[in-house]
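Shown here is one chain on its own, the form predicted alone, set out as structure tokens.
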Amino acid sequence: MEPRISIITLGVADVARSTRFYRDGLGFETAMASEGYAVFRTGGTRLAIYPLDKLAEDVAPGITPAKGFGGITLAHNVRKKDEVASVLQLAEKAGGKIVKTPQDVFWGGYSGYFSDPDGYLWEVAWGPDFKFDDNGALVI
């Protein structure tokens, strides 16, 4: 197997608030939509939304969507310090809620954390070595 995340798919309770959140609000760039679901293109990985009963349907007859803290966030890394401030407040402008304010962090950066409107956690991070490739992906 080649180590790569293709799409990562989030179950969420109304796909045209959830693309409205991410194309309109956040900026993303549409791929593919349709009124059942959207993909969004980002640095590499897709971002796909679905609706959250049809994917736990998909995952297994009977599963059930858990509810609160899933165990797994989204990062979204910025070039400059000050970006993580406008990131966050563009985010609550477009209808996510501000979980973690921004601060200087154990691991030496800034970072802050943003819900969306279905509760999936972002982290909006700067740290002093982060470096970017000519696709704007993470260097590490």
Given for the second form:
Number of protein chains: 2
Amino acid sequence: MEPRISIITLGVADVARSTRFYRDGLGFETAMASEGYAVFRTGGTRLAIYPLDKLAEDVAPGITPAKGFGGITLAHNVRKKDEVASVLQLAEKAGGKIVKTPQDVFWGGYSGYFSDPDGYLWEVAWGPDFKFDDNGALVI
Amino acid sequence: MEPRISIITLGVADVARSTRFYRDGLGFETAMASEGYAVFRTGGTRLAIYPLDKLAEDVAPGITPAKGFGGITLAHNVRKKDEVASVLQLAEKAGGKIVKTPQDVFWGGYSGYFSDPDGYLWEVAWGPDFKFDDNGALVI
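Right, and the form predicted in complex with another copy of the chain of this protein, after the form predicted alone?
Below is the whole assembly, all chains and molecules, this chain first.
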């Protein structure tokens, strides 16, 4: 098995709302999009949105989505410390919520969290030791 | 905001157990690892594991993890159709569960699902139109 995550899919309540959030709000280009789903051209791993009930059905019969924090976070690492605040503001303007304001964190970095329209959590993080390759992926 | 997911973090019940699953079972190389967390060198976007209660605490006070399907799936796309079954078998041997056996799916591909020791869901998918770049990322 090659060590690879090809696609992350978020099960959403309203594909049109989430498309507006990610495409128009955050500026993620759509690689594929229809009324029923969208795939965003995020570097390396693609981000997809799909109706939550259909995603549950796709996994297996009888799977019921839970309410609340599902235990997964996505992190968007930035190159400069002051980008943490500006990305959080962008997300709020796009219809997301700032869940944790930017702050110094125990591992020596600076970060905050926003939630998307379905409550999925993104950490926006800067750290003095993070380096990026030419594609923007972390070099660690 | 650059269109990028830097890290996906799974909140887990037992870091050692999950490290064995991903590192020893699936063969994902660790970029960083300690008793308290691990980061795996997955192409482009990194996969991290961290104790679930600490991850919830990191997001914000008062966030309680929900039980059950959290609404997010990860997909591992393979280059050949018969790799779907072999990756699912690898995951089962590593301590995961096959949640959906390999089958033809409505969009023209062939896929199945496994869950990791905490129940996080991975789709293993092959499709006739998927193409990969030199790093194994999808070209879509």
